[in-house]
Amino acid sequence: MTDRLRVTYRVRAPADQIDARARGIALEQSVEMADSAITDPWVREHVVGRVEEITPESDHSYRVVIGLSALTVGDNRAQLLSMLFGNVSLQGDVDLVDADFPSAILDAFAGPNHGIAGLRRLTNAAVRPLTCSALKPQGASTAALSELCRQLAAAGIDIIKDDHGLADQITSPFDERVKACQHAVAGSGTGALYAPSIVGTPRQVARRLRVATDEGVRVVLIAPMVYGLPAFGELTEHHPDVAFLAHPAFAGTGRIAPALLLGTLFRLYGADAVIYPHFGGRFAYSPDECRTLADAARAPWHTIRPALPVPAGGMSVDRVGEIVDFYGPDVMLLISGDLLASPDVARQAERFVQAVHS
């Protein structure tokens, strides 16, 4: 742990740009003004960015560590991003790797409310992977999600989700949803959990979060890229009581690290659990990736608690067996449509199940 905040970037450039390139990407990221503007000492002693290392690749393409001023950011949730990836982010040819925060930043931030261990005692699975599965399709009525949801929550799967795409449309709306499926869930006596997918603006999810906590819902889902992360940050530090479940939807759109985004900015600011693709699915993660991911929620983190890895989209219940051979026990898995696309998804859940507390 440094009193810096070290910030390492791909940086795409030739080899006789990439020192002066990797100075511009510290003054940018720092001062925002040319070196030979900067006339207090103590400025350019304290706050100017300074490049650490420079790490060829390959050809054209070096890992630059630029080490920035904790005072720059303070207690600040936003200004954080905006000093890790801030103006830069504007440059076609500049990737935000990894970051590693001084105790004086990560001493503003709680983290996770409930973390792994909370998640167990939420779940009663003292030491076994958690079950997890999503209520869908968008357009589907309240009595249909329902009934699904007690179909799930009868086969002992542990939390049962709405998909990130169901909001308050008219199909379905919020309230009506949230109270219908956690009466499904409460009368399976399985101790099954149910998480509605909170989505909104900050006054729409305020308002909507407190229709379901009423409701007696301890887990809830969002989005914090949707939602803005500091924003996200300041909810979950809100309600201690609540679990949140991190969608990545819309976690793509930036040259940012999934390791760094997903794995340690969504645990720093309070998720819970981290929702992702897992290899060999719909989308293009490699095991690499996902192990590193799955690391950087769970490592021993300063006074943050680790947060639960949910790898998803496109697994089956033939994989659970791999999927868990790969994460281990403290991993939640996160299966859906193999089981909706099962002729008896009753049937299939229950396999889901006992595959993993086999």
Given for the second form:
Protein chains: 2
Amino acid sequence: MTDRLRVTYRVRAPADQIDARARGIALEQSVEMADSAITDPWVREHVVGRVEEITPESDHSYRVVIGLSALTVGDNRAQLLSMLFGNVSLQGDVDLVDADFPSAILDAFAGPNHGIAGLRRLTNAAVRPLTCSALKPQGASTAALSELCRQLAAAGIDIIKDDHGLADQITSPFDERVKACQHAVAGSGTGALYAPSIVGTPRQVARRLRVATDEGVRVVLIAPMVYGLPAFGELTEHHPDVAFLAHPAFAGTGRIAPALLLGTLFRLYGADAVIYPHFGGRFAYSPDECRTLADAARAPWHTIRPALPVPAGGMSVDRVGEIVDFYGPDVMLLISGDLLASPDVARQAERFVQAVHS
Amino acid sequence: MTDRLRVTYRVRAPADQIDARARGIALEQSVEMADSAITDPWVREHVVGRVEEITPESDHSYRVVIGLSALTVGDNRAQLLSMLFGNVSLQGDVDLVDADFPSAILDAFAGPNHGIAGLRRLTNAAVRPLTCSALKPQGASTAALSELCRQLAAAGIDIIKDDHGLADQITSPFDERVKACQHAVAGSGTGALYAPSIVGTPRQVARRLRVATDEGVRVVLIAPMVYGLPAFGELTEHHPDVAFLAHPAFAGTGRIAPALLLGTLFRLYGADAVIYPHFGGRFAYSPDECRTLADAARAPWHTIRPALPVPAGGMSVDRVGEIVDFYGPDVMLLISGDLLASPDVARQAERFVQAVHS
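Switch from the form predicted alone to the form predicted in complex with a further copy of the same chain and print that structure.
Let's see the whole complex now, leading with the same chain.
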């Protein structure tokens, strides 16, 4: 724990310029003006960012730790993002790698309402890994999607979520789909949960969340970077009974380390479970990035509940053993395409469930 | 105009893999599943993304145009972001470069409420370029910030905005600062406008906007990527009397071309003016990127009003002539550091105003 917000950047610069560059970042991310123009000694002492460490990583690449005063953030959940990666996000030689948060800032965040323990209670899965699958594709009718939902629920999948691309298209309007899919899972008798995709502006999302919870929905899917992290944080705070699965759409790669954005920040803003691309599928994360991300999501951290890591993205049922070995039991495996590509979806879903339970 | 959403990506791939890679992007950004697993011919015909063009740019780099059905977006302003750069934002070999929107999608957006013509009316500047400066630094007291505001207003600056880092810190609480700074500009008699920085969750932002407009504020500053674009779009829609200056903080996190994100999308979601780093300052945009961005902000486009380009970021008063020559009169120059670094801020602000007016 620290009393400053300590932010780690990767900075590409020649050796003879890194000191000045680090100082420039400290100024840009705090006062946004030249040191020499600051006339107030209190501001210089308490507000100007400090270069705390510069560590060479490789030729022309350094890890730079900048210390920022906690008072620059206060309890403002939007301002935190500006302090972490505001103006310097526009400077191509800087990546945001890591952050260490003072309790003064963390205290403003409730984090996940349910977290791993809460999701285990909701799904009646005390110790084993959880299973998740997605309803696809965009453009399918409500009848087709709810029939798929019924099959996946009957197979014993714990959480059946909408694809994040299922919004409120005319092919399957939100209200109609929620009613049909929630009816399908409730009728399965297996305890499966349906998680609809909540896509829209804050007013639209509030309305859809109400429609969903009125139908008995306990878990929803939302993409925090599409929706906006401050709005997501407010949503999770004001709906403590709902569990939130966070989808990584629009989250990008590279400029913000995936572990920090999808693990740490999504958890901080209230994600109970975080979906991300597992290595070896259609996406480029490395095993090391996946492990660091899962650790960021579920390691003990202040008063913030652990979030459940949900590796996804082109995984097959044949890989279940390997993936569970990699993450241990506190994980939810999200497999969809490999089920839907099977000539017998229901049977492949059962194989998925059996592989995870055994 | 197009009847599909046509999205242009830059894709890094070997020549013998680009066709398959483009097809993969078309699937990922629409149905998120293998072509072979799609059983519904209507979905294949109407919903699956199409590879419309593949154009080599350089070795192992291609411009790929994907056509997506307008019905996948509907009128949902959050869903648009997922369709433009949802899952493929997580694939490091793909950048989002450009997009061509069908009127079916554009009709869901009101765009800027005021735009260039409206900002000219608000500032009584019929044809000349506008001037803007920022109150800094974070950590300064309300007394210091409002005194600076008074000096800048007296010098004839058109819009005096908070630094985007001024949120609601204890050193200058929002309500106190708005009252003092709005009083300072109103007392100047020059017609200057004060634009406070609105930072927070949707409920906090709604409250602060009410406080500000109750004080007579007509223009506010907000960072749409911090706040979330769907929430920003809803905010501009529900506050037609307020002009919104969009700040680019947190906007460099993905791999989205600046002209598309800060020019086109910020305008589409309702920014009346868009701030961005001018070349030759502390940031790395090229002259070509700046010109393309300004064009995206202000060129005629469907029924969407033009937004005012606001080049910024380490510019000096000595460069005013060059910058106005570069952009022409439909521009607002944002210069702050060069004023504050001067031993006589008021005099340097007057020089800035005179240089722009002449």
